[in-house]
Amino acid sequence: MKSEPNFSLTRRSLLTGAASAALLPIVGMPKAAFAEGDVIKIGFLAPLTGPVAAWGKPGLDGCQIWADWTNEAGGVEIGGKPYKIELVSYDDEDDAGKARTGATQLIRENEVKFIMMLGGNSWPGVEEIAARQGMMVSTLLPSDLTPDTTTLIAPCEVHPIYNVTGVEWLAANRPELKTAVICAQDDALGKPSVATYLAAFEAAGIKMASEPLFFDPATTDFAPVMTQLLANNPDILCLDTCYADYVQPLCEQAFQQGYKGQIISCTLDFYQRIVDRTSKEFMEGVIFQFPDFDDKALNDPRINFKKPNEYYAEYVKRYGATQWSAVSWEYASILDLWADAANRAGSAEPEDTLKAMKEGGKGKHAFGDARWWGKELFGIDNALVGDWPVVVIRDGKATIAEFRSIPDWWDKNGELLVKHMTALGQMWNQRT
């Protein structure tokens, strides 16, 4: 067997110079004069230790590059002023009450003009203070949608519902696969997840050869979740959004019990790692939603990441190439998208921003132009969804194979993802 490298992001001791729980401040050092009390605070609401912190302090270590660039360029201009952009952070470890704790001292001691979150699991702890004080938050997850999150949006990912392009795609390139099979943490993130990739495959005339496997999020143990998988010999194994922690486990199990199939994820985060203890001859044509910022294909025109591959070359001179996960690009992405609507309006208050960023009913996403969008799904239209690209590992490394539509699928498949989402009690309106 492969000896595995030494990765910093594990379980037990992800991250350990984090504070948990305490408000961490991070200030640029921008080569720009700000006038004295120029600054805008921003909130970075997210679990920085424990199981989930790989979908939290990656980000926020992505948002420090925008904000020491930003200010280096001469900051954000509102109003005919530059402002200075200093990030305030708070470890939620995915936990309600520390959420709602860490979002009443950025709203009311920092006062900060804007908070963006993981959200999920999180999120209910958050919901009222947001509401009440008139919040601008961001999620990650817009299952955390309802019609009374007037002041939430979902401006970067659009959780689960990209899942479906990368079932579309693979349907496209291997016609020959005709079952498939899935598993996820039973959580809020696992479950809406599930109803989608069931609702993608069914559009695909794919079957599935066994009710979805929703395992304890406790587990450790996950050689007899791959035997229950793999004992009707799908053609696709589906990971579902499986945190990063059970991918590894998971893939591996798949490699040790024999499986020779289709393996598609939601995530991939850490795949070098993955590869390193299976193979690249495993690994091959593994699908998943989240590219590296080094792929040319980022170059495209469309995109309205600003200099992803430069953005991607800096990230990894900080932090390390292994330290790159779905999450790194993600919260700098909706900073573009707050800084471009506060510059619109002239004003940073989170009340102008919303509506300068909604105005129109359009947004720039960073992968193409998107429309704000899921009064269907969620009860109201704080999604903002267009393209996503499918990624693809080739010859180990994560490539972007297309980019595929999420509006073309929902306006010929809505109704089968909204009778899968029901089935699972994920539906807004059976969340609340």
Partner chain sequence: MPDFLLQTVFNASYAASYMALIAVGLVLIFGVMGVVNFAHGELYMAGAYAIVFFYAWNGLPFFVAVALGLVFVGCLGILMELTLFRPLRTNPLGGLIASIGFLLILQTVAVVGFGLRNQNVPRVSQGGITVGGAVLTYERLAVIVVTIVLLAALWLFLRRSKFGWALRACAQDREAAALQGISINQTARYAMFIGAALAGVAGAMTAPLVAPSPYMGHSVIVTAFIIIIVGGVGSLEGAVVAAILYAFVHTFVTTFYDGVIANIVGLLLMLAVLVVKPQGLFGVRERA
Given for the second form:
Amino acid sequence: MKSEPNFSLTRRSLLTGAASAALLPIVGMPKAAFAEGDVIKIGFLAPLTGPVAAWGKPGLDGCQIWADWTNEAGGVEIGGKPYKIELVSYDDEDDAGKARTGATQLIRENEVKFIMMLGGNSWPGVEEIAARQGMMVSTLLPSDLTPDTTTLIAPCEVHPIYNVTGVEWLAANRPELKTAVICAQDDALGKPSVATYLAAFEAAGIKMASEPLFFDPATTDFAPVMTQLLANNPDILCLDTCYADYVQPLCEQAFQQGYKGQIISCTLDFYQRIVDRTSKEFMEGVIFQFPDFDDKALNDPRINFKKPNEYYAEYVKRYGATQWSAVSWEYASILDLWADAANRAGSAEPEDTLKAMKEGGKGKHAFGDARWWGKELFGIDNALVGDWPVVVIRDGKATIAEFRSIPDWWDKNGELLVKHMTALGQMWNQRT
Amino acid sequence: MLLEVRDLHVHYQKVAALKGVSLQVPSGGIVTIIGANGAGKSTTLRSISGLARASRGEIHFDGERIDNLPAEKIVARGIAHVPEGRRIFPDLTVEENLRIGAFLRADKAKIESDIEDIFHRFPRLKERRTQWARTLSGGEQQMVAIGRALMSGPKLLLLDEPSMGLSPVMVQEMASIVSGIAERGVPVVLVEQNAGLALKLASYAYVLEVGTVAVEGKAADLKTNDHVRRAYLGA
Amino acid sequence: MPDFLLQTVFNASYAASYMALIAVGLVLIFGVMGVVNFAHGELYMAGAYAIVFFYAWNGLPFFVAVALGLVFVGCLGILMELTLFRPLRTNPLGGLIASIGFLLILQTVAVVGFGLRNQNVPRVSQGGITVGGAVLTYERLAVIVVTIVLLAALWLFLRRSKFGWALRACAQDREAAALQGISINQTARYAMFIGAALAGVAGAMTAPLVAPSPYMGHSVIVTAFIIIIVGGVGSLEGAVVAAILYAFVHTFVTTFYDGVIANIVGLLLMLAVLVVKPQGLFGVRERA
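Mind pulling up the form predicted together with its partner chain next to the form predicted alone we just looked at?
Whole complex next, starting from this chain.
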């Protein structure tokens, strides 16, 4: 009898404590000391570790440069007031489950106004909460877009559509090459890219010497894979969008097994290392889609990326030239678009900035004026598509050969792309 | 006394297998330990040879205390143990099995002559010297096991149930082998379930029951002991 | 077509070599310790990181780095014997679980010491031998040669030296071995050193060819287990034969079809052997 009150008291205080703890995230943690209204937080939700980190972490590093420069210049002016930009990052390890946790934290706890993602494997984890909260999210992979993803935009990279430019340039400059083979890891990054290359090769009249080779992502020894690829002596070896950790051993194997043909790839991350491990002669003329930003061709007035050469210099200074990857500048260029839209809208709220960004169906893409596009392929016009550079390795250095128009290729050959995407199950209406 | 065991207690987990066993082995002849299954006979030998830990008690051999020394040190002091079930090395040849008995010896020439001596005593093994030991019959394997133990040049031989699983003819052959060993100057402690055989071979006997020595005495006397006769000689 | 075949043979020989080293090491440990060493893949990884440290980061000559790696990983094996397997000798399942714990520790040390990203080890040599159109680089050839040398040395050691005999006896019947005067503790240490060192050398020799990562042990341990099951869990010869068989089957199927099918075929091969001869191709019978 005597112990009962004690027991109930303990239980009650336990329940009270638990309830308070549960309410805390909703109520919010105590605010920090700085004046709240002066800072806008932008979320960076991408793989910072793991096999795909090369397409996340360098982007965050680049965004930090953008944020530092913007804040030094007084911040972004929105509705007459200057705002500092603060980046909040979360490592989603290219995993949907972790991305869901990250998105929830960024939206609820950090109150970000915009989330930048790599997309692909991680997007399905974020889709629901982004829609529910009306949060604007950017992805580097337009293949994430569907008619339902109204707040998702692909304003910079149009992977894998831009791959058509490389093939087009190749066909125009080396018409003697007639056969090709292609390989990729079997996942959300590899497959749509294969479909695009197949369409581009077909449009250029290049025949596939064998079926696309989807290799086991756990492969460490690429010798058998390369032996299979080279079996029919293809003129062109296409490495598709292989991760950084695959592209290097694949090139090494091609080199060691004596391949003398043309290599084309979407990304060629850390290509200097590949040149070191093979040779300048071997890598001469390799085509891919991502320039080093110290390239003088980027000083052309139509380029909308601010101060590309200085940006590259700063990046190299902070992180080293060997850390420059395909994404080092892309997320920063999205921040350019966002800042411009927020400024025009006079508001940083996601729905306002989104509306301003898409106004007039046109936008200032990094590589020039572009249009919002994608209904036929994705069911929604949320990809900003215009010109894209074709990059060729010359004497061990990546140089821009030419800018080519993606919409022009689409107007001529669109149905080929739809055909191949459908065949590989990559159309928006085929994916769950 | 060559070997003295005083008040030996052995526990497996919490269960007491030996609850105070004492025995003495002189430096010649055959001493036998008989008893039913589970009485503790094998455990006694295993404690002497170092395969089992004594929780209490003392074991003295040749003037030295050896209880709870590791097995390899006890072999080095001159005790060879032929365990229950023979335990020859199945994937070594007959000759290799014998040779490994001489693992701790360094006298090459004497090792060679000892091997030939074993083959002389066990002609059947000589025929099979390059065969894998696992291909031999039960009796032949027992001979290999004994030969292997003798190869260490022991001062004392512990033999655990050499007659087990053997045909009556082989049992007789085994008996003569065991007496032969003692005659040649190596004392033997013989654990046997075949009490009749054991009491015939040995000069002194201990009867183990449930972990203690129930009866001991000259083998000839125990043969006429009522309890022993009823319990172990089937009379 | 002809050099396509020869190229595949070259590729398969390379794969067979380092897998043979790993599998033989695993069999040695299992045979003598009676324990399944789940951390064996991480010993391979440790050998690879030894090269990262000694060769890539500190510029020592490659084969000096390999030798240091061999000793280092061998000592890791002895550490495992002392701290894990010996205290748990009466509890093989406990030893298995402890080895999983050790695996996690090694992985974490690798991550903390070297980071999560794959390491790049500089090329040791650029050339290779060319037969027809098929190329076998010197680096890969070296793996094959080192494997043959080490396995031959091991064979001689097991047949000729006293410790070799002790190892074989312990593997067949530990108590009987003790009764011949063989020190189980010392034999176990030798077995762990050699078994671990073999895995370490495999890792060290292949480090310039694969990009070492903290989790690289995972793929080899699965393959190693398949190989020793096919070869017969107690048999060293079986491990070598099975490694060659598995590597050739896997490489040929990967080259002519693809890697995922090759993995499936490998497993089917294991199943087939288990159905026809459950103790493995060279299987040693159950202990008495």
